[in-house]
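As structure tokens, one chain now follows by itself in the form predicted on its own.
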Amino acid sequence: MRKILLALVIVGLVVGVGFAQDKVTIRLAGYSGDTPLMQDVLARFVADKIPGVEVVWEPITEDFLAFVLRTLSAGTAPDVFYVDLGWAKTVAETGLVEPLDDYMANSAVLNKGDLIPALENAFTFDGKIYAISKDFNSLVIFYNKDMFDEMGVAYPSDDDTWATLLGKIAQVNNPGKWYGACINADAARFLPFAFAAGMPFLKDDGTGPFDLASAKLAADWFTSFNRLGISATSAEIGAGWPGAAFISEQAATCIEGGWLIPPIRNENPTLNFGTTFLPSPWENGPRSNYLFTVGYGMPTSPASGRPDLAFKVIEILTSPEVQNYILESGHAIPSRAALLNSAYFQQKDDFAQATKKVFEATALPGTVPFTFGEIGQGVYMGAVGEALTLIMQGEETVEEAMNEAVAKLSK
């Protein structure tokens, strides 16, 4: 009898060890700045939801594209990783990122058609989808209502043109107390204005468009705030980025997306602020904006050996429950079409209304995906950023700097 009991104990131990060994770790890598939010989401919505699976968050502090390319090549990529629209095509073309069409076709909770079409199309190359958009964002003007009230200046509005917004920022500028705006020589903030003025992404012959009249018109206007002394860069103000200068009330306006909302809520929750669309070049003129989005992708050969479980994690992270939670945090706009009618958008507080304005801005005609195809984001943005810096610092004229940008892009 004791032999039988001993045998049963041994079998039980072996089975128990087997169960322990069957536990699967799914590594999820993303931007380090998302760590508090993602840890919260994993704890609330993912932990213990998939039997035998532990999801581990890996914040990446190095250049993210370099990290993805390096780990994909080495076969050590995380099971799930962020895919930025700006370089999505680059990683898809490696052949080391798994197309997700078949997974979506067999999923009960995440199918094609659940996503906003523009976001689904953004990550589709050669007819295959390589990432599931987790959320999206666009640019708006943030303004400090108290500063405008104190200076007796009308708030920026959806009807503003470049000229009227420039006038308002000049009037709200209060030397020694705050700047009218915080604007950096940032191509990501400048290009929507150039596109609105009529600048194409490239000329028909594939060369840079920065020497066109539309590009120079936008560059002259965009840099005029700093050249007039009614705006300063974040470095000149002593802030880490324009959003920080706005939060600390050192600048009355800034150009940012929904990512500014959580820091305002956390660092200056009583800030009396509003948001409005980017201005058009002239009255009743065209508008443009960027569609910023990041998706979840998977390697063709995940280290866990369980792509099915990796996709289950993506299903949870893009579920209505998680996306609505992230929406209410003010972090970003959900990518599921059904959530665009969320009751959160009907709330009247500054944070909800700012989130709604960012969403509405994305739907305006002229909004383009933040992507650079074969050219490469670094090359294109670098050429523009250098030109804007030279103009703002008075080292070159608009004509000289923008002509040089064309030459740099052509090298």
Second form
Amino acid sequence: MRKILLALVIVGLVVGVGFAQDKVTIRLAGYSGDTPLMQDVLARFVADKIPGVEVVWEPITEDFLAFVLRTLSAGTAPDVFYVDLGWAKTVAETGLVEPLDDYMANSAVLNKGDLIPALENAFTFDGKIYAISKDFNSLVIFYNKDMFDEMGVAYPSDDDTWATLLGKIAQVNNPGKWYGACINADAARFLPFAFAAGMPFLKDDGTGPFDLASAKLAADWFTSFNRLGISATSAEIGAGWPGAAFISEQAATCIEGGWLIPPIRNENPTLNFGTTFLPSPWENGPRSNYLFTVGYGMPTSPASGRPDLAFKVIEILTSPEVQNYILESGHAIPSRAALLNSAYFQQKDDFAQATKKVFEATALPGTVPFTFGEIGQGVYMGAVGEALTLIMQGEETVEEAMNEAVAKLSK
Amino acid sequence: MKRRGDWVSAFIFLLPLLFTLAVAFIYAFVRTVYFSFTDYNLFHITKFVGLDNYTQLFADYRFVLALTHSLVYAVVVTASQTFLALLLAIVLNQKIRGLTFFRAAYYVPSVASSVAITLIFIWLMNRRGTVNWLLTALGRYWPLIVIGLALVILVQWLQVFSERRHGLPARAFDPALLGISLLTGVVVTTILGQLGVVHPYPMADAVIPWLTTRKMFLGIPLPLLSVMMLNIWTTTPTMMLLLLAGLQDVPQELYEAADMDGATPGQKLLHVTVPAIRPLLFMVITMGLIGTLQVFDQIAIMAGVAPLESTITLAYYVYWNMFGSGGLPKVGMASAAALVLAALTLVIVFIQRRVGFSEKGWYS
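Alternative state: the form predicted in complex with its partner chain, after the form predicted on its own:
Complete assembly follows, chain above in first position.
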């Protein structure tokens, strides 16, 4: 009788421990806007694939960098979280984000060299890789074909220069019905044009470059649309962002990345649109663009205590199957080098073509990673963004505003 | 002589509050003081830097701006909201019809979420928002408005004049006559407008950038001034409610005595009402100063729209040093700024108590 009891107790303990192990929860935090996609992906590809692991999606609505810094320092960071290239270096410097080199070396499915080299390099600091890029993006001009047809204007093309694009947008502008473009005083849209005109990220002495002739030339052109009244900011149109103004057909063009494609498909699927590269300053001139990418990172000591399982989740989320699924649903361009020849890019519909254009734009010479080095992203972007606002409103000249931006960055 | 047991039970009852005070205030305060002398960034072993953070603060033009803004903000908003609250409280302390409705309606801005109100406010003040639309309408249609008003006055005067000539007791603003005058004014102006006799003034759309500008008014940036107006509008009702409670406690005999002495309404306000609610005025002004010196939420939401230099206040400067710059948090600088803000608040309240209204009441 005693033995039976003892056996029962042991079985009970084993089962109990087994149940306890069943309950490993891996928390995955990302932008709240990704919620429908990520919940779909988790349900299709991750649920029940790793025995004993439950992956919980945590959508973050607050400033994501603030969230990551706060939870890392408090020791409550999620097991897996998005790392945006714009602030990747800042979080790597905390020392509390796990370098993933060893995990990749021991992985059967995710090794160095599987990802596009530029994306691997982007997240590598001091020789260690801190995040696995999940997708990437760059900027293109989106244009509404119906509006250009109605106004009898040629579509924007890859051969356009700053001047010819300005001319086309002026012609397609239809007062009272739609604006030629929706352009905000956004540094992330402006800077690629400044780089194309020859502005370096910083001057050689490490100070702000915005008072250089190249920067002023770009600022003058970039703000001319709004100053001429052929473009308005999204706030003036009453849209949340320029993409929304484009989707609701209140603007004929906008400068956005591949992230605009899913909302078009969801909200205005019959929109007849095309995409083209950002124009160069002069004929056969140089171009520039930003390479945006978001990766998955892990804290050095995850709350679950199981970094191995957290990495398994990253392996699945960046697997060819998941990336192809996300590509074909038009959400993002895969970071795996092997997927760049995907059959999807050959399809002729507007969505596949737009995705292809964004992808080609990232490969053009002059495309630079969206990083800010030692200078905080907030300071750099804030200085330029405010200058652009003042020029667009006609409150300051290009000269005054850009000189002021230099002063702000140097202080 | 208290028994030992009394002390123990008193202590047990105080314990929950003492515990939260110790953890959330004393511990946090001591840590903040410590951090303000280090270069802590939330992650790395700290180095003692002495007074470096404090000297850097005063060398940072953003801090100097934030300090100036905070002081101006506190003085202007507290003064305006106290004055308006007193005025409203006196009005709502009268026996007027629909009193409860007005008391409730005036309190609505204080009940609504300040975040939601700020967002709506941003829409209203947009370059193509309602405020500019109203200004455009006014700017365009003022000729018609002026002619319409003139017509109303003329017709009203004619009617009253004719009634009185017939020996009827017509008041200047007789409602029935006023209705006829208004109708005539509107109809005639509309006809004149349609016939093209009166033209709207040809004015371009007003696109005044209220929130995205660097322009100043009386040395105060326009965006900050906008937040001030918003804050005055949302806090005045709370202060009004407090003062109203005080007004209702003022003994009626004091007014009767003042009446017997032949006091004017102004004298009664200054020499009876204000001294009687002095303790409440002290509270309203003190709460106003503390609240305005620490203003954060409205500034933080506005920060997405307005230039940093035009709205930054001390509390937002503290946040900006932690999470706003995009780099690693500057905890040392943020702590130093937070302590300056705390010291400033104490000093200002102290000065207010000395030279302004103190909490000493009528009878002391």
